[in-house]
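Single chain ahead, by itself, as structure tokens, in the form predicted on its own.
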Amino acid sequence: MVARLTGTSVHRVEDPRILTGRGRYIDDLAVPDTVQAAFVRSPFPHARVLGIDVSDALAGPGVVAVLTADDLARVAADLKPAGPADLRLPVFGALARDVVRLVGDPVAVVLAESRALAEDAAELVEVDYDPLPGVGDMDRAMEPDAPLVFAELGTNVVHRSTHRYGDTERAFDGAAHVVRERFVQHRHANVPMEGRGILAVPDPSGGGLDVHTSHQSPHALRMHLADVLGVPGHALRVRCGDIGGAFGQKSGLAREDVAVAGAALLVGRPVAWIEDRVENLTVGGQAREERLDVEAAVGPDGELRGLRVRMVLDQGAYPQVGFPTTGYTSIVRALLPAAYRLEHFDFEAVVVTTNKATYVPYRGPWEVETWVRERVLDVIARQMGVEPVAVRERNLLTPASFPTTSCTGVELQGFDPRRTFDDAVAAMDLPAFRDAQAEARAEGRLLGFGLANVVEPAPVPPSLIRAMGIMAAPRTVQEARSRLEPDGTVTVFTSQQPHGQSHETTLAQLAADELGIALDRVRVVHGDTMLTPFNLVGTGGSRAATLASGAVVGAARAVRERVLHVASELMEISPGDLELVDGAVVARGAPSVRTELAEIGRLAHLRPGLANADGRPGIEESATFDSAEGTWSVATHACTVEVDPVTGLVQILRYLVVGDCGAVINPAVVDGQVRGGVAQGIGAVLLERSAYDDDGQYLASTFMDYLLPTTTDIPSIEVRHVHHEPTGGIDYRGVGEGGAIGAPAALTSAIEDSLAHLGVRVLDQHLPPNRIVELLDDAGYELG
């Protein structure tokens, strides 16, 4: 008999295909008469171009065609980003046309037969480029005489509001204490295995476009390359096979897209473009890089009683089409009281424009919202001599608080975030571990704990978007198709595009219960726009375990009750006596009187008026899931480090997450979301940085520059789980963000607490060794 798949720890259904070297990128695609494209990019983060020559490239060996802005206009209109009126948006081309506005601004793309010979002639592109001054610098770019980047804007200014929640004057007059800092949040990048690529193959009978491309939203990227394009939407397919992840680089319409697609269009001819690691490091997509002053109010006991955040937003040059940045800066002012008690809060948002990359979504995007409000629990604790834990503990909602909205208007309701930080803190044995701190320091050893407590909205509730002031419907429908073939296997079509996250398993899981069959007879089918249901955001804001899990077990249990209607019609049994099992229709309490399931796919196939009173053939359900509610994970994270005083090298020496996310589909997979966000988390503090330096000249476009942690960096993580009052029904909720959101927080709480006794506060997520050893120096700290 077939065990019951959700639960359960199976195998991963793709790693046959993936970890054999069988998977399909868009790089294993061939397809003939193939040009190959590359981009002539400026060498200077601002500009004005005088002149582009083009005719030694042309006469270039197997040069086909050599673009520029003007000639690409013919097929492909300027970009336009939409955002909320107080956000100033520039239009721009896929291709820089007067001005260069960043490093690796594409001027011009050489089209030829292999991409040797493409590179080869685009480096006879001659470019006659007028330096400007750039800026590269969030304070420099807001000063008056700061160099415009878009001068049409008037400013680099291009938002600022205020929001006001509460009374936080009254707050901070009756406060006990006051705390002031700046916390500042470094550029770094997404750096997916694959980078960014397309393949764009007309339509022989005119005017439409195959677009292969490795993207997280399929149906959003054709929605806007055709309206770009001005390609009709039904002549405009978009696949995506195999992607060697993503962490929200590849959310948005990127010119590069447009580009390619716009040049096969004018040469009639496949084009493929396949981004190598300087530009995807350059040009790719960056993010987080933020600042947050804070000033808070703190009650006599530590309480915390009123905050007022100033947060600056460096967007880069061109902002995301498809992602308005002030969505970052919205959702971190909606979600920072996260699970803490707080009723008066004021957040100014300020979004800067400078000559940088685009800032781009990456892995959960709000993260600066847990890293500073920790940072600022951990500063209040310190301020009054007490411990971080206690001044959590003073703060934190309890179980009598929910449901609850928060000051911003979230609706908070199924977790407790006390059962998770309860758990996690009585795991690491703090008593036991201050003991052993406190031996370390009188041998020169330095030893830290931190902890961090993370809300991740999972999928998103709508009660966050009101708060984020988006007035369009919430986008938490999703729908799914199941389909018995004829042979008694199953397909599903899934909206979902995974990149990493293993939907190809968990939904198979989930269908394969349903209808009683094995994971093997169970086929997932994404990521293409003619196959699959529309939805905008594709994979993204770790929707898939509650919203894709919600519509595949409803279109399979439509066809369940479809398969048992044909077979109480085959059998003569009422469909109440019925049930699937092992591939087969049984009579309960009598196995053996039985019909296959491949027999009623093939005579709902053959016999359509079998399964359908109006004829049509074949059994095919759908189905829309709507999580009217929304839904929360919530976790704890706490390590423990110890710090070389030497080298400024941490070594983590105990890493815990203690989570909930509801009903568990496969442990395997979760824990593996988890882990892999942390090991990111604590990449994004030790080593990645996306640096420049003050005119917008960027400086670490190699693996040699842009340190990413490997497997010797990463300590072993701990994950356990808890899970509070089980809905029943779908109580599965997401996990992709959470990982990466909890350790900095956690990590940069443990480095502080090491060097606490010297005086040293954390206020840079950033803490390579050198920072480490700027700390101890600044502090004056002598080795003994």
Contents of the next structure:
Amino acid sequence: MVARLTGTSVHRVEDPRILTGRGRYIDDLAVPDTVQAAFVRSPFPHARVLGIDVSDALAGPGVVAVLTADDLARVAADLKPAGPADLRLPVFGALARDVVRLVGDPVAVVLAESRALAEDAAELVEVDYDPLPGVGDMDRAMEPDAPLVFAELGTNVVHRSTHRYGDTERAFDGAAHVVRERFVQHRHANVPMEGRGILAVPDPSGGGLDVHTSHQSPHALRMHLADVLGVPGHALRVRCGDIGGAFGQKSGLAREDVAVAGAALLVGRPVAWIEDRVENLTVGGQAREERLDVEAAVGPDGELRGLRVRMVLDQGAYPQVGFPTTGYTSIVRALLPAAYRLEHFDFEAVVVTTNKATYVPYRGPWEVETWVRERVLDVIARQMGVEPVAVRERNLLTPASFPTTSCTGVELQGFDPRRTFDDAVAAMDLPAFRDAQAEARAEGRLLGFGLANVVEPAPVPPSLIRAMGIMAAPRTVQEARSRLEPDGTVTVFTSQQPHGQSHETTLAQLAADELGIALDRVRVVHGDTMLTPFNLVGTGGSRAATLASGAVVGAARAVRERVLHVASELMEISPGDLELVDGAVVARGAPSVRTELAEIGRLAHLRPGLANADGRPGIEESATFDSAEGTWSVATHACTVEVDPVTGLVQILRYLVVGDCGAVINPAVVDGQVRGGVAQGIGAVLLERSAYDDDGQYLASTFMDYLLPTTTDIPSIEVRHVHHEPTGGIDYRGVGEGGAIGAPAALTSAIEDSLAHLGVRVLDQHLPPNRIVELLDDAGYELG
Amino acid sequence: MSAEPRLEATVSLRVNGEDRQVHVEARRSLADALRDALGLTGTHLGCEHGVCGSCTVLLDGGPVRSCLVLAVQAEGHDVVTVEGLGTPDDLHPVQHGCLEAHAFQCGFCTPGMLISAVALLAENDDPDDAEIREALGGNLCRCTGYESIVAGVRRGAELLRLDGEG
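Right, and the form predicted together with its partner chain of this protein, after the form predicted on its own?
Next comes the full complex, this chain leading.
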């Protein structure tokens, strides 16, 4: 008897390959005759390009071509990012033409027989720059006399909008307390361990391209590339193999993708570009640079009556093709009330452009709503002299509140935020911690407790998409296909594109259970636009667990139905009296009466009309899954820290996540997603920063300057699950983003708590040791 | 300056127990030689400036960052890459420990982590978690938060000790 796989931590199907160095990442592919690309990039944040002399570079050994914007224009159209009417969008080339707008802006691409030779030659390209004043700061960008990043837009403020829900005037008029703060989230980045990369192979019969890439959304990339290059859709194939992480960074159409694919068309040879770390940190895409000015109207018992929020987002120079930046401000607006009661809410969104790298989605791209909301609740607690726990209890929705619609129009159902919150607070034993904290303070030691509540739209409910103002709400439907092979094994085709999320295992678990077969009888195929169903997003937004799961189960059930139909014909037993067990169809109650699945697979392929009335051979079925009104994952993060007042180092003493993500397909995979997200959030607070100077010069282009957390920075992270409302149906909810969303809020909450008695308020999210020491100095703290 | 001659060399080294010769430019790193000349693409390049640890290999038994070692420096030396540890059907105990612990997600840092772990266990066959974390401190992982990797190495050590007893 094959034990049920779903719900257990079966070993990963990916691992025998990955653990033995047999993975196929983009730089591991070898196609004969490939030339390697190296980009010539601007050292200036802003400059006019007066001329480019490629003659020395062209004479370099092994150099095949040196292409500039004019050369590329022969095969590639300009990039036209799409977005709503109230977002000003520039049109720009994959290679900069007359003006460079950030450090690392590509002005030419060198193709040579090896990467080293291409890099040598790139050094020989002479670019005559006339430096222009740059702007590396959002406030400066908004000043009327600021240098313009795109002169044709006439302004650096590319979007401004306001929304009003309820009546904030009234809320503020009657407020017992008013809190006003400015919260700053620093620019940081996804930093996958494998950088971006692409290998474009021209079709020898002309006109077509076979593109191998490290990307999250192969179908979207294919669509965009076909459009920009004018290659017919039928002639462009995008394939992804193993992907060394992405976290949102490898999701849009990158300018390098266009340049490399265009170069392949121009020279008629395969062209590869493997991004190096300096490039990845400089131009791979950065995220999260946002500032929120918040005013909160608070009732006498700490109830949140009204909020006024002004959010400014710095999108950098070139907007990403694929994700308009207004998407981030609008999802922050829609989600900000989360699982708390809030009736009156004004929100202003401003998006500015500066001479910095492109703003890209990063794991939980709306994370700042949780950080700022939870910070505000802490500030209210401090101002009122009550526990942060009490303020949250006062404001959290209760089970009796559900289902409900937030003031922003988001429908909430299927979870109980008090459940994870109460569990987490109890598990942390707050009274005992407060005693320990008081004792520590008496000894001059600084301990703190922090917490945060996260709701994660996974899968995204249509009401959220409507609340974001996207009227033609795209349904979050996913398709999967399942095929019984002649030998009785099963192939599952998914439109998901894993980059570490273990889909080959979790989706196989679901299909294997539906068909009563062992895990190694299922293979999950992904990452090939020729084979897999279309899906605009690929893997992102926790779509795998939530939507792909439903589609895979549906397709497997459809195959099962055909299998039972065939077996019924062969065995002359009604389908209702048959079941699939251990790789065979058996008669219920008489397991010795059986037909092997392999026999059914073979006959279904060989005997026309056996499986399908129209004579189609084999058994292959597809299914879609629509999550209807969507569902929510919910989690409470809680942690304790000790801050060293001498060094400013923060030690995390305990970190706990209590979450409800519905049913769990593979607990080890789920916990791994949560822990990985938390680690990224911890890194964001304590270490990571994509630093620029005021003019836009980039200051963090190596791992010496951009610090990632290591084994000694990340504590053991406890993960507990509660399951509020088992539905019995497809109830797998996403956890991909929640870890990264909750951690900055919980950690900054704890750090502030450790310093609160000194009068310190944590309003910046970035808290490296020097910043902690500054906060202590500013508070007049003297070392004892 | 385009006509400047480039120095090249033939390097003899032992890789995963086999004597190999590679002809490389003198400026190429050991990682380049392993990946490009010998086709051993398990050794990954995550930063090429000696910080991320993805390219870690054993050189005469000790862990080195193969992006910081020139191929010519490996002349006459013994190199072990991830391909030299185990195969899918016959995993090295550390690989098996990591399989059991769901140690890795995207898998890009994996080869370097495994090599660092093997180097640790050669020195200390029963490390505690703090010692494992210390030994892996030069290997960056962006996916896991490290806990599962530590558990995998701990389990690997256990399996290795059982192997030793068997």
